[in-house]
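Below sits a lone chain in structure tokens, taken as the form predicted alone.
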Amino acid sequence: MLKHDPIIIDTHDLCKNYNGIQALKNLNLQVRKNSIYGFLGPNGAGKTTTIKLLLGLIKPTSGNGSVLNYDVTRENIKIRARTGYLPQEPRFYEYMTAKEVLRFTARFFFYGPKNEIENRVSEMLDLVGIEKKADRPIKGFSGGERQRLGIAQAMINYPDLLILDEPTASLDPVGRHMILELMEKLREFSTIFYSTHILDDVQRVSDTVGILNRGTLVAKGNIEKLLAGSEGTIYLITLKGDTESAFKNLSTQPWVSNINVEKKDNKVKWQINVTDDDLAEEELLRLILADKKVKVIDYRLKQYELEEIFLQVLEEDENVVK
């Protein structure tokens, strides 16, 4: 069934109201096979309800969506036999081990021979990196060792689709790397969907994003064209020599639109505003090293930080609303 369909998580104006007040309006959401997919936005953005509505244990107002081409309302059985979830504070029976919890987990999933769940709760313990410490009673985890042990309860049935709110908000920093590290590990495995309002762990690890503020999808798309800004693409060059007949050359080219010239320290800085990126990538450098006067220093695309972008488009929303 995937193999024909790459998107995995679909959804068309879904909307979710509590008393009257709209906590999620007209999200139209894709997310594809294999991607990791950041879900950015404030606290009380909409995040959590959104995966809730995602996994069936709350109906929507108006809208549909599928999860794994499941209906989200009327199939969400099948869509939760096929995912895996994370909760944001995970909880387990303090005096039980680790083993025990994945065991007891796996019974939902396996109905084989006893050693098909002890190898499957083996190797998600491997995984995650805590199987030294599978016989050890729950109370003696530290908060990162509790997410993985999440994770690894969420990834027992072999998941299509791997949902997590909020993976890191609560870890030091030696914490945060080591989920976002195992992350990018199981996007081998499954498509993995996370919640976070952490800008750096999004910026790390996501090939796609969507930024939600106060229940509206406000910005989505590709990390490496959020991260490029709302200028379009730009180039940013250093150059030393006598960079007059370059400067011309280039200034001919329908695809480059500006520019932007800086003289310090005997070098030159260009920033060049282009309207085709291919041609552009494929022509830029090759059209300045060819002029033998000049010698490049530096050259590469403008990058933007996500929290850069993540703020213009918040104050953008604002902006709209007033």
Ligand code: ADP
The other form holds:
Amino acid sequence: MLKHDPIIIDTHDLCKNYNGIQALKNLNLQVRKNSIYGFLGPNGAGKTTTIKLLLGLIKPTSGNGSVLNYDVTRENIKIRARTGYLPQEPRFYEYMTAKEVLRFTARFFFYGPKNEIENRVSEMLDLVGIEKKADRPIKGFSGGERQRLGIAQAMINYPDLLILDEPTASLDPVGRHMILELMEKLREFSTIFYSTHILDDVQRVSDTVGILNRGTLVAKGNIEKLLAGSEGTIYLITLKGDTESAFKNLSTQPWVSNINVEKKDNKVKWQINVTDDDLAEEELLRLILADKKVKVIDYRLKQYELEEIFLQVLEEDENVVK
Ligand code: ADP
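Would you mind giving the form predicted together with the named molecule, to go alongside the form predicted alone above?
So here's everything in the complex, that chain up top.
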């Protein structure tokens, strides 16, 4: 995903009340084409409600939104024609085989010539890696295989957008790992928007994250930036050798705001705060390596665990509510 990729999910103050209870409050969500967006939040946060609103399966109480430039209330049929959707617990006719399920779906959702249906069905079985189970009835399928079949169904019409509601929630660690790998692969074909309550999923496969808590989007943005924390970008560099002149050189750079030095054994650790991310990315390592008296042992961006960020924003949200 690039900064200038078009926004394909765009909501403005989208709200949903159920019998007077606010399930979703003023949601302003933007998702760019080609991104893999992790929509994170505890159970009951409003994730499924959001997904149903985006697909036009329920109507907003107020606010508006568009998906693929179609209005969520007036043009939801067009949205659904170009969007693949995996519901939280996909249901199948248990006696049908995987191939029969996909054929059945293709007849409804695939708009190409009829004789291409068989090719498309085989292609989807391959894509999600269940081709060997193609002729077995669903009733013998594991949770992970069911999810993969559900994803194959959602992909059958080459959607521009794939929306997955808690794709890994009911799976064991192996099943989860396989679904995350599959999602990584599907990025090549479609923008992916998925909900989850599992932090680790988001950290593993998203490039953008939104955190929803009790109907409010409490944090959103690029995952790298979010993980870099609110102190701005910090580089952690471990060096050996005579670091004095390299230190002096770096200190004079206008985009370096602070260097914290720690010495241990024969190594020196620098924690460098920078004010211009692009310049730092271009120049920092080059400047250090230009000094032949130092050796760089380790070089990385300081990152927080998503869990720290998540707990921090939830805590701030609690304080606001109190
Ligand atoms: P999540 O997907 O994040 O677990 P949901 O969107 O399913 O959250 O639910 C958000 C809130 O809205 C919850 O408090 C839930 O109980 C409530 N809710 C969801 N669907 C309905 C409904 N059809 N009627 C009444 N309340 C609902």
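Predicted model, so just to flag it, every value in this text is computed and none were measured. In this text, the rigid core denotes the largest set of C-alpha atoms whose superposition between the two forms falls within 1.5 Å. Residue numbers count along the first chain shown, from 1.
A.B. asks: Core superposed first: is there a CA shift of 2 Å or greater at Phe247 between the two forms?
C.D. replies: It does shift by 2 Å or more.
A.B. asks: Superpose on the rigid core, then tell me if the C-alpha of Asn266 is displaced by 2 angstroms or more between the two forms.
C.D. replies: Yes, shifts by 2 Å or more.
A.B. asks: For Leu287, is the C-alpha shift between the two forms 2 Å or more after core superposition?
C.D. replies: True for Leu287: a C-alpha shift of 2 Å or more.
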